[in-house]
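This document starts with one chain, in the form predicted alone, laid out as structure tokens.
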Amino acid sequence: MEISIFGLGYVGTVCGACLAKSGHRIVGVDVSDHKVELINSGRAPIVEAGLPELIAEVVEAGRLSASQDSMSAVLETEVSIVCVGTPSRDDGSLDTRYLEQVCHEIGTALKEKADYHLVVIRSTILPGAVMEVLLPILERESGKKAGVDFGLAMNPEFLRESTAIADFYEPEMTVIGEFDKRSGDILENLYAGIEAPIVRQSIEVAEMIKYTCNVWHATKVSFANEIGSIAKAVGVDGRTVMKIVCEDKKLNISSYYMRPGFAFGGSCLPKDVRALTHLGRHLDVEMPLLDSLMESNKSHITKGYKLISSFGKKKIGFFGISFKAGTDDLRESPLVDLVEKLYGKGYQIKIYDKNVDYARLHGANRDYIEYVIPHVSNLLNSDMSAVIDHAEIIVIGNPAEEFKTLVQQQYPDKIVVDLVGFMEGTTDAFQNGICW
């Protein structure tokens, strides 16, 4: 393909040259005029392990060179990707000038170019930017409609600084959010011969999946931060423990606590979290995020109250209140926590969960349930149908599979508020996610 890339930092040049080396030809675009002129010399305007050589080596092909005409740039190739950098202002919000006066350039060259062509946004810009800010700038100014004569597509990077030009070729995935289906094939395209998963999304979806990754490394190195200054306070090597903590492939370093849904709760987690962050408090540690994740669960069980209580109806049914679906443990059960808040502010309510209901009679928490919170026990029901039948507001409280359900149809008299994700779509009239 020929392909334009705009912005020769970081980012951009490394694209430019490992498309290069693919056999694409490049021309990158920048405001730089010293920046032009190390890249048509075969030199690298940054610094990054097997970048020079790569470079020298695509100039020389001829594959690669560097202009300051945008205008030039978009009339010569058929797509043209966006790497400008979104830098922070002052108070954290994000600075989009140079991306926005990126696209005015595209657009204005598009005007003037009767072929189709593939816009491609590679900056990492909040969600919602593209489509809402950079969008109607390029239709505005090349007068021109997307998915008609031009494309557009949302492709995050993930590259390291010193093993860039690895992680390109051997990514982990490869992200296209796109605005139609041709714009998403052309896109997918260009990575041809590259082995890793293609996933293509919305360009909302991929815009945020750059941030969730971001922020999630962000959250990763606090943590072991966090966890090595207590272990260090207690005399213990925290490098020791994180090495054997990231062992565990099943629970540690996996899938299985990623997934959006209600607070947290059960016997261990927010006893244990309680315990450490109160032995950290008592050394003098400073743990910022540790001391947050109560207060965070807390005000996810605020979030389901609001939710429910948005509708203004009083019948609510909640279907399961354990903590976990297939056991009867209530304690710190947050669906306890949420009952009680609804409870205690008028709401009628009526329970099913025949894992608790059987405990009630028989099972080793009846003493919890009738001595700790009574109140809750006498609002279980163990016809399923009846409280069905009761309610204004279903709320699927754990992911039982008898639950599902609930979801699987629709109640035009009803409304149902999903706390698990047994729903396959996001909020519509019908139903209601906690976040989705």
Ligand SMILES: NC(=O)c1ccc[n+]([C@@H]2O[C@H](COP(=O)([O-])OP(=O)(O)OC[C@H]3O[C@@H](n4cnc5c(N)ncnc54)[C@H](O)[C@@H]3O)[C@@H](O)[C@H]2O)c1
Given for the second form:
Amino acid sequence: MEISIFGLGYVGTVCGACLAKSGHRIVGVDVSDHKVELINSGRAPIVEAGLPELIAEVVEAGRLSASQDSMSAVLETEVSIVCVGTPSRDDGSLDTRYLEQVCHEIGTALKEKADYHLVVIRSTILPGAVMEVLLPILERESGKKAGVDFGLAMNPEFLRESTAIADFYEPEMTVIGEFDKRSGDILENLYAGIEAPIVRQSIEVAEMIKYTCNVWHATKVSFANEIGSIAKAVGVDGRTVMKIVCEDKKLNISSYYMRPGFAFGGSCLPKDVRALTHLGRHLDVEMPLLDSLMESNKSHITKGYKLISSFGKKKIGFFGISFKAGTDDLRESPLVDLVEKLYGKGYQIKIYDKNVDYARLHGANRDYIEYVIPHVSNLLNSDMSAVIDHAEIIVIGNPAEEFKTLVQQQYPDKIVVDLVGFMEGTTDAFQNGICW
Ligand SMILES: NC(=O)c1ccc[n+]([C@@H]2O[C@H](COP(=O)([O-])OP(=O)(O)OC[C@H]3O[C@@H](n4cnc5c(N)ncnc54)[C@H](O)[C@@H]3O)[C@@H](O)[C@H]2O)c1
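Switch from the form predicted alone to the form predicted in complex with the named molecule and print that structure.
And the full complex, kicking off with our chain again.
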């Protein structure tokens, strides 16, 4: 394909050189005449392993050149990939002025172009910005319609500087946020030679994925540093600890727990977070990330309360009250907190939870249920259909299989608040979950 790449920084240069190596014809566009000259003389404008050789090869082969003429670059190519910088402003907000400028230039050129053209945003940009900021510029300047005269896609970049070329050829995945199918098809075709799963989604999902990845990486670094600091303060080598922690691929380094839903709880997580952060404070260790965990968790219980109270109904049926399915353990269940909050405000609550009910009648947990939370115990009901009949709002509290039917059987007169994610994929679910 004939491709123009806007912005010859780390992303644009690597992307351009690699696509040229794959056989495409690339013209790079940059406002810096120095970078344009370097590329045209076969030299790399950035320091990156393997890049000087690659640039020399593809420039020599006539498949990569650079220019400052954005009009010709758009007119002479089928696809424009935008890789300009999106730096932070002083207040932390994202500065999109270079992107806006490039979209202005591409839009102006599209006005002169009869053929269809695909615009791909590869720069990192906040969710909503492509559709709300860049698309209007492209349409206004070109006088054309996205999805008809030109295509639009968001294709976040995941390369790491220093291993950027290898990351280009061996990404974990290629994320394509597409305005329409035609745009996604063209972009998917561009990556045909790369062995990695292609994920096709909306533009907003693609934008959000990029930020989620980077913020997750930042969270991992901060977490490891804070754990290392506490470990050091007690005379333990945090590197050994983290290395062994990472060996557990079931709970630790896995998708487990990585799902928006409801607050954590149970007899271990809250207690242990509190104990370790207490120790850290005692040892004078700064650990703002770990210190924020209980506060973050509490905010989700408050969110649950706000959502339920927002419907203006008083009769609530809880399905599941223990912190996870298959246990009768109610210690520090966030659902108990939620029930207590609602009960205190006069909501009429009935609770169905097979395991907890059994424990109340027979189990070892009976004392806890009867003496520590007697008010909650009185709300338990063994008859699931009685709780359904009572409820104006059905709250699914834990993912017991039997609660799936509550979602499948649509009750036209009831509101379902799903705290666990059974309703995934439906529009209602999107509104009646608290973190999704
Ligand atoms: N560097 C990385 O490792 C990395 C990885 C993934 C994503 N990203 C994202 O990719 C984007 C680009 O990052 P980068 O590190 O390559 O930036 P960079 O600052 O290295 O390069 C940006 C280039 O854009 C050029 N530019 C600015 N305005 C222009 C215009 N109007 N026309 C043409 N060129 C113009 C600049 O001269 C510069 O050469 C950013 O949004 C960044 O967040 C970067």
